[in-house]
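Next comes just one chain, in structure tokens: the form predicted alone.
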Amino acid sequence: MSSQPLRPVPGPDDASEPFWEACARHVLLLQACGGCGTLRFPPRPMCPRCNSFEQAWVPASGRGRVWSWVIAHPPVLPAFADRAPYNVIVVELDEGVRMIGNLLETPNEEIAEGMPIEVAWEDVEDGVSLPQWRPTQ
């Protein structure tokens, strides 16, 4: 048995389950309102724009730009202690929604606003993959 603290993993609910199932297949989907077409993230039962409960899932490009970031010193949770200092970025996808993740393959001091990035998958346990980010190749 490992003494390493366990990394928290997503706990899907009814609204987010299709998103996390797609992530496990390394597919990035966005929830779209079935009433007005507004894309939204995180997934939720009702559209904040038109209040419709209708929804559809559409593929996302997986491309975007760094909108903002922070560097965590020290880690908030013990499970991230071996990663500190680590970045947490806000990504603005080409589709206009914003997501949060880590920028991989990049020293923290090289992160810049507007940096073009693309999705990279981190498999954290069987059946659970997180969308992370790396510079566009």
Second form
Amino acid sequence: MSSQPLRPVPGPDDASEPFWEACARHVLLLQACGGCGTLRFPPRPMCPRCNSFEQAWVPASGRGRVWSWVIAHPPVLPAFADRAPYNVIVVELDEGVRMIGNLLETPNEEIAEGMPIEVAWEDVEDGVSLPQWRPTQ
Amino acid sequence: MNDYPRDAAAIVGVGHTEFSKNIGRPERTIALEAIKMALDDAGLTAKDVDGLVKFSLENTMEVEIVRNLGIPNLSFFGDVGYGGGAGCGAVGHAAMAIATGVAETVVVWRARNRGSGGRPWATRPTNKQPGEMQWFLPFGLSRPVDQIAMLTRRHMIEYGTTQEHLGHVATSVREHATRNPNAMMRKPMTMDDYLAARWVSEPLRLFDCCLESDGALAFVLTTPERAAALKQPAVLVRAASQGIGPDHLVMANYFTANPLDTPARYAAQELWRLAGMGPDEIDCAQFYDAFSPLIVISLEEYGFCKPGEGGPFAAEGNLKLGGALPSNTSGSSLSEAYVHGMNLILEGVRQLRGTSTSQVENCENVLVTSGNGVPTSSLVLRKP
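Moving on from the form predicted alone, please list the structure of the form predicted in complex with the partner chain.
Next comes the full complex, this chain leading.
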């Protein structure tokens, strides 16, 4: 038995399962409407633009920019205590959608709005990988 | 469409327990205490009550209220959802029931032992995260303060809002609390005190955050006709609104075209339309302040200033007594107590009864708002 506090991991649902399944293969996919092509994030069953239930999964560029960020100080969830103070960012992808993640390989004080970043994968447990971010190399 | 029934219900009774870190009594008990006090305040009894409206998050069910209080026949009951977004909406639902004749006398309450209880973000199960949480909890965006800090940083980026602007919000609210004997934090606070406080989630510090409190509040509403014969001066519900904007997904919602347009922007537009008045007719405001930047954002969303001007508006002293818009005159969530914003409604009633400890002269119309980061609601209260 490990004494490490459990890290929260995504609980895929019917709409998000293809996203997380691709992440496990280190592939970043975005959900697009199968009717009108509109990208949507987070994934959901219906297109809010044309109300189609049809969907497609399209590869994302994996590139974007820092839109906002916070530095979380203790007390935090036990699973994150040993890395506090740590950053959480919102990234705006080149495709226009935004995601939440952590900016790796970057001191907190060097994070800046508009920084170009790219996807970097973090394997957190068997079959679960999170899309993370690092400065564009 | 029928005309909206303005001024069709009145708040006639208020009740509240003390506010503290550890009240020492269960939520059910303090809920009943607050409701009994509100009925006594109005000069009514449980026999008069035919409606109850509660927060969806409330732990004490209607059946408990009915069987403890001795309500003989409850014909209307309802829930309003989304935590801190619910308060004004719950009063609005009660007013609608009274306006339509579905009920005559309705009680709205909230009891929450959050000071002595667990920290929701620390005790949440840490395995697979369902629903919207799958998009932020695995990355450690785990507390409401982190979620609002993310929006605050973006407000700073877009508009040049500063930490000192937030400091003016926190110190203005504290100044009001120093005069309020119910307030948990009555010690005067300077800008230096504010800036010296520890970080919780940069760019937010300790004094940007609401208090962790135990307490309960209740309100009794009835028809304006019946209100005229009761003990207290009636406070009319001029209008109440609710709002959810496009593509919204509760607290950590950065996925819309402009996340700085929170649900409050939509509730505000609807409120002014329903009330038939605008921000220039408001004498004092009670803004939901789980975190200080929510006051800045609300000033903009409710139209008291343009987007980006909320910080300078606070820094010019406009939120203080004697300023352009005295706001959060009880000390509110930052300094009085955090009971999901229900004490803001209490303070709105006090201002219109003329019993606030930071009384605004000639106060006729009061704005009260509920939480911005979530589906929300708002109220205009006024004198008859």
